[in-house]
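Single chain ahead, written as structure tokens, the form predicted alone.
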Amino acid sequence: MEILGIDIGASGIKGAVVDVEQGVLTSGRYRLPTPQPSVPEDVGDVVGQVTRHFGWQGPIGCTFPAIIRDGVAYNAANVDESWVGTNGQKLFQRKTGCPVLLLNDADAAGIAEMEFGAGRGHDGVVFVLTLGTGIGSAIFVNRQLLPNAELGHLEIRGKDAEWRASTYARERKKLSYEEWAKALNEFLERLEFLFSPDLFILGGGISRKHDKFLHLLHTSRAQILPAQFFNQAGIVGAAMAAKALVLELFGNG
């Protein structure tokens, strides 16, 4: 079965058709800049412009960087405030003129993770984390997703985590791998007081690069492992959530 992921972030949108048993990609991915501002109708604009691209005309599974409830975003942390309140999965809809199921990104990411990438075969009380513009996270217990969670939004020292330890914050304030790694760990270590996990999984596009920091890491318990689907885990983890859009559209058959 193949769907449509579309990956909506603070800089671009990218999508790819996905080969959903398998967790693969199945075409190359398409890239378009996040209009500036990123108001709802321009972001559905260019969901509409990479749908098109592909020649899609079935389900797509889309992501977007904010707690999505029955299609709806709560919050806008790195796109335009007007967000909060938009039903973005109608807005989708109108634009594609596909079924469009919207997730938060960092639970789509987690998705893909946790079923063909570092967390298969993990039980137990897994956390994904995605550095980027921001820190995404996903929380599984028993590979069961406990969807929107928050916690780059976390305050650490009077600041949220997030503009301390993401990977953004190591560009703006031009921090060594090391000097990261200790705002990394400080956060790591207020998650492992906090609720005990078993796994962390880092993710995001700086997770190629994880030879560069990942040893610099530790917790005194919990497994640290590197993503394996980098950046194109929200395309696949979103198109995987979609299979439920087929079933409800078209039944088992």
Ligand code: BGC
Given for the second form:
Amino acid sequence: MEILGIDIGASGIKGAVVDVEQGVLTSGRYRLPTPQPSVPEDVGDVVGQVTRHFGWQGPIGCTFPAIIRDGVAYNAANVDESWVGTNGQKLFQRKTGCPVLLLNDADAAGIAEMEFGAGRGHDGVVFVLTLGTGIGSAIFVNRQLLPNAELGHLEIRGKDAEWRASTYARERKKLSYEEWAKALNEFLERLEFLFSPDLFILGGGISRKHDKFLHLLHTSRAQILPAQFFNQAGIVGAAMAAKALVLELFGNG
Ligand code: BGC
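Now that the form predicted alone has been shown, please provide the structure of the form predicted together with ligand BGC.
Below: every chain and molecule of the assembly, starting with the one above.
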């Protein structure tokens, strides 16, 4: 089954057609910049453009970098404030003319990693953390997702963890990998104390360069693995999540 996956980030909106049974892209990726300011109508127009690029008329799975419940955004850390209370799912349905399932970006990335990536075969408590403009988090307990965890906003010495340890923080503060790893270790240590996870999977675009920093990270017990989908996890996981939509619309037959 093929579904269009769209991943909305603070700087780019990317799409690709995904074979959701295999967890692979069956088209090239198409990326447009996220409009600034990233107000809902303008973001919706770009989602429409990405959809039309593929000539797509089927179901769409779409990520968004915020808490998403029943299609509605409940916070807006790295997107325009006017998203709070907006039903993005309905908006994108209107802009694309297609059925859309909207979910948190890190939850989507986690779904892809657990099924086809670094989380394959891992039960217990698994945290998928996406390092980018913010820090996204997806928690799995025996492979079941606890949606909308916002661990990137856990306060560390008076500031959100993502302000200190995201990829954006590394760039903004011009940190070496050693310095950045220190901030990330502080975050991982806190998470380990609070939740005792068995495994951390570190994703986001920077996971492609994991050889530069993974050896600098340490936990007392939890294993740490790099994500396998790098920054494609959102596209793949969003499409996988939208499988539910297809079953709802067309049933099993
Ligand atoms: C948002 C999360 C999102 C993460 C990664 C955070 O600032 O609050 O919802 O998953 O950034 O984009």
